[in-house]
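To begin, one chain is listed below as structure tokens, in the form predicted alone.
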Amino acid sequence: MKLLSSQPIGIFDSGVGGLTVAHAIRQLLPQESIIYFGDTAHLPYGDKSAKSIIYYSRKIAGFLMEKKCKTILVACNTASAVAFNDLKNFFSEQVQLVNVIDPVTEYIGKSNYKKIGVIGTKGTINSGAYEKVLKSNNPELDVISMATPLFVPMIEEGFIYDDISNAIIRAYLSDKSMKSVETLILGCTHYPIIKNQITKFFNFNIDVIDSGKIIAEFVKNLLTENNLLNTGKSQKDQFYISDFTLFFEKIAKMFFEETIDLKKIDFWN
């Protein structure tokens, strides 16, 4: 299948998390469109099944592909460790696919640091993605796994720069296991939302690494290594969601500033 440089970039996620990386790579790459799918039904993925994970991200990847992306990132940290194999053997011979774990682990090979903490939701740490890779390239990298699994409907429900956001936030980052950690993966799409109050919870003292930039440079150099890099005009982004949520809408169109076309698609049954 010959893909073309015009062709849309597909994004997905569980939810609200994914907008993250869609804003990064708008900013990176404005020529390019953006069709955006946000599994709002389902969410949170990071207590779900293999199983689930699975079934779902397979069914949002063939939509992506009848909308004829060249690109698919699976901007979803528990999608990536748990169904990037599955959709790689299912679609890689006919698009690009991209996760989020891999340009972030690259990135992070290449500093100097010692002590790594690592946070996402059950489903990421569990499925230990993050400290394999990290502890393949370098064996002697201490890395500390912490699920947060209460940062995603926290976020999703609209709580953040409160008390309640900030209690949440310090009831699992004062745990003993991430002192002196020297910079903080955020393994969660999610989490650069709430990357200010992070930081600042570590008094400004640590990294935390905001993986959006990142990916975004990563599909930079993915479609240029490839000749499909838009260089004409880009069509209107596209978003879509499978639950209708307020704060969906108010979040996107905090990060993209303008009007969100948000349509509703239902296609589990």
The other form holds:
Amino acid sequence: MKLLSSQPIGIFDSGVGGLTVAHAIRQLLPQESIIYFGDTAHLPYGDKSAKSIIYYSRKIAGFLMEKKCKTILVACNTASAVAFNDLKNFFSEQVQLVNVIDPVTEYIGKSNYKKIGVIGTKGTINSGAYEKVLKSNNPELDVISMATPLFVPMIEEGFIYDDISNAIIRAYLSDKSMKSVETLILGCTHYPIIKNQITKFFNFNIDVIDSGKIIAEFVKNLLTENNLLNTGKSQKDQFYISDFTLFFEKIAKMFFEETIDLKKIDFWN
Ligand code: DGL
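Could you present the same protein in the form predicted together with D-glutamic acid (DGL), rather than the form predicted alone shown above?
Next comes the full complex, this chain leading.
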């Protein structure tokens, strides 16, 4: 199928997390139009079975295809880890597909880090997705992976800069396995929302990798290589959710600094 540069970029996640990636795209590529889908009805993805996440991802990708997206960016590490291959089998001939793991592992591959921490949902960590790619690029790397499943509900409930979030961050990250990591990959797109608190927990001594910018650069290169970078005017971004949440609306407005066109859509039945 012939793709056009004027077509939008479709981005999806289980909830607000993918907005951190959408925001980075908005900053780097102001001429692109974004169609965002947050599957708030099925959130969190992190503790769902691979079968469920594959089912949700396929449906959402189908919806973004109907919206005529030229690129579908899976802005969820859990879906990138467990459903990306399935999406490739189904859609790769019709649309450009991007996940959020490849850009970051490629970025790490160019660095000199020896001991790397990765935190994410149970789904992402149990899949071993980061560890596999990082170690296949450099078998010498010491990769410490940890599931931090309370972070997503905590963030979705709006506990961001307070005693509750600080206590939960401390409870996970004070584990001795995390001592002396040189960098920490935020392997869940929700986590950049608490990046400052995590950096502070490590006394600003380590590099905390928020993948948004790295992914946006990756998408820019891909669009450029395929002659799909929009040079015209962007259309208004569209935001869809599968269940209404006030926090989604608030945080989307905060990120995009404009009134957002938030629609609830239910295509599950
Ligand atoms: N933000 C997602 C991720 O990157 C999903 C979190 C969840 O729904 O559990 O993994």
